[in-house]
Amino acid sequence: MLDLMHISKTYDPGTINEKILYHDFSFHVDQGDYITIVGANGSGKTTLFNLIGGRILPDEGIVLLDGKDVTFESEHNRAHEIGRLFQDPSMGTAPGLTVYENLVLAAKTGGWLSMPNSNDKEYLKQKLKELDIGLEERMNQRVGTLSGGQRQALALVMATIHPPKLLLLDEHTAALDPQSAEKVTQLTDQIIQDNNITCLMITHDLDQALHTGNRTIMLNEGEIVYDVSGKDREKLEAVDLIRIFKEKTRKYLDDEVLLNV
């Protein structure tokens, strides 16, 4: 479904700030996978999403989506098939537009809505009603006046109104209060399940990482240092991930020390 093949990415090449984040990196995602991604800050999680979504281009390697080479397609073009939610609720919506206008914008990006009519408006209203948070009664309200949880729920509908082949969740509940985060998480899981959407989710919540989806990967300095699924994953708890992270990062440190001897 998704293949990153021999990807390399270096920031600020040739300067004192040069950072080789990915080198000959490959990653495969099956159709229907729901993969949670954990790792320390700077491990390459958001860069991975930027490479998949087209926000940045790799220095080397290719990105395949359903066998199609999208390596050099723009982020805008990939948005027809790849949805994304960010940690900041404001990044997925246009605050100066109304709820309805945001939905129309998302529908047009999906490619199925040309000139909205009364039937279209009723359909969009129904999509909001399914959230069960009252947004269907605020169609004409400017998005900038909504709460963070409401905006993130709206962004979720916008990203999936035309079900994408792939959904990228970049810590999409981290900035919300616990009650809103729980509601948005429930809505996310329901939409993914109902539409059989393949999904990648970055999270720092280790319990969430192990109890959401079907597979968990751990990134460290642009490499997958741990990849677990099935019964092996079911046996793990958050403390196990912490222990594994310490073991894996210590191994990389030891390797680096050995190489410098």
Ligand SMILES: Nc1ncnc2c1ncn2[C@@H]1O[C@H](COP(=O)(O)OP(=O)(O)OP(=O)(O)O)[C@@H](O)[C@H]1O
The other form holds:
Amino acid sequence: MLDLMHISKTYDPGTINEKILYHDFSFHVDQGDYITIVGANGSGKTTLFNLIGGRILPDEGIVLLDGKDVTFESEHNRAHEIGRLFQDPSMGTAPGLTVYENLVLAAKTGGWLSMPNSNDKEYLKQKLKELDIGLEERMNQRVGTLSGGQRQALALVMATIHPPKLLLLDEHTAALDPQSAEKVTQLTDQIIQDNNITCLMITHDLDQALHTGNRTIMLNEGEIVYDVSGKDREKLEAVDLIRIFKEKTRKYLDDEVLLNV
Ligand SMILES: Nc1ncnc2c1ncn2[C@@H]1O[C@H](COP(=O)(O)OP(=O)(O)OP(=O)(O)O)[C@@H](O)[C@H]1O
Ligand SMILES: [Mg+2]
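Form predicted alone done, so how does the form predicted in complex with this ligand look?
Now the complete complex, all chains and molecules, led by this one.
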């Protein structure tokens, strides 16, 4: 459902800061895949999402979404089909608006215009109730006053209120306390399953990377250095990923590099 073909991307070409990040990079995602992405800081994970989501353009290569060439489609246009969550819970929500107003905004910008009663408060309340974290009681509360976990859960509902074809999660639970992170992870899995959304998730939590989804890829300097799924993946543990990282990158760095702790 997603294909990146022969993508190249160099930052600041011709300057002292020139950084060739991607060179002839190709990546295929099947419909229904839930792929976790690991890699050290600066390995190009967020840049990959920027290329997929249209925030940056590749220098070469094409991006196909469901067979359609979206390489030069704006980020705004792609947002109808691609949802995205960031590490910072404040990125996906408007703090000055209430929970209800945020949801209405998401329903409208998510391409949900054709649906009648899109501003039906009861329907949106029900959506929140399904989360089972009490957000439905806070419909008129300003989002800026919610906890990080509540905000990220709301951002998740907003990003999936009109289920996107593809959901990009960029360390979306990393800034939350362990309990909230677990809750948001659980909600994420539930929403993805219920709506059959194809998903890519960046994480530094190697246990999460191996126990979520159906495939894991390891990025290093803009290359996929390891790609595992099925039975091979079932056998893996976090320590194996660290060992593989060291083997593949020939970088005998501290474990912290991959774990980002
Ligand atoms: N807009 C930009 N201009 C110049 N260089 C950039 C830009 N965005 C990213 N880079 C560089 O590209 C490399 C990859 O960055 P990227 O943010 O994709 O890494 P990452 O894998 O997401 O890292 P982290 O785990 O820290 O989030 C880094 O060296 C970064 O400095
Ligand atoms: Mg990043």
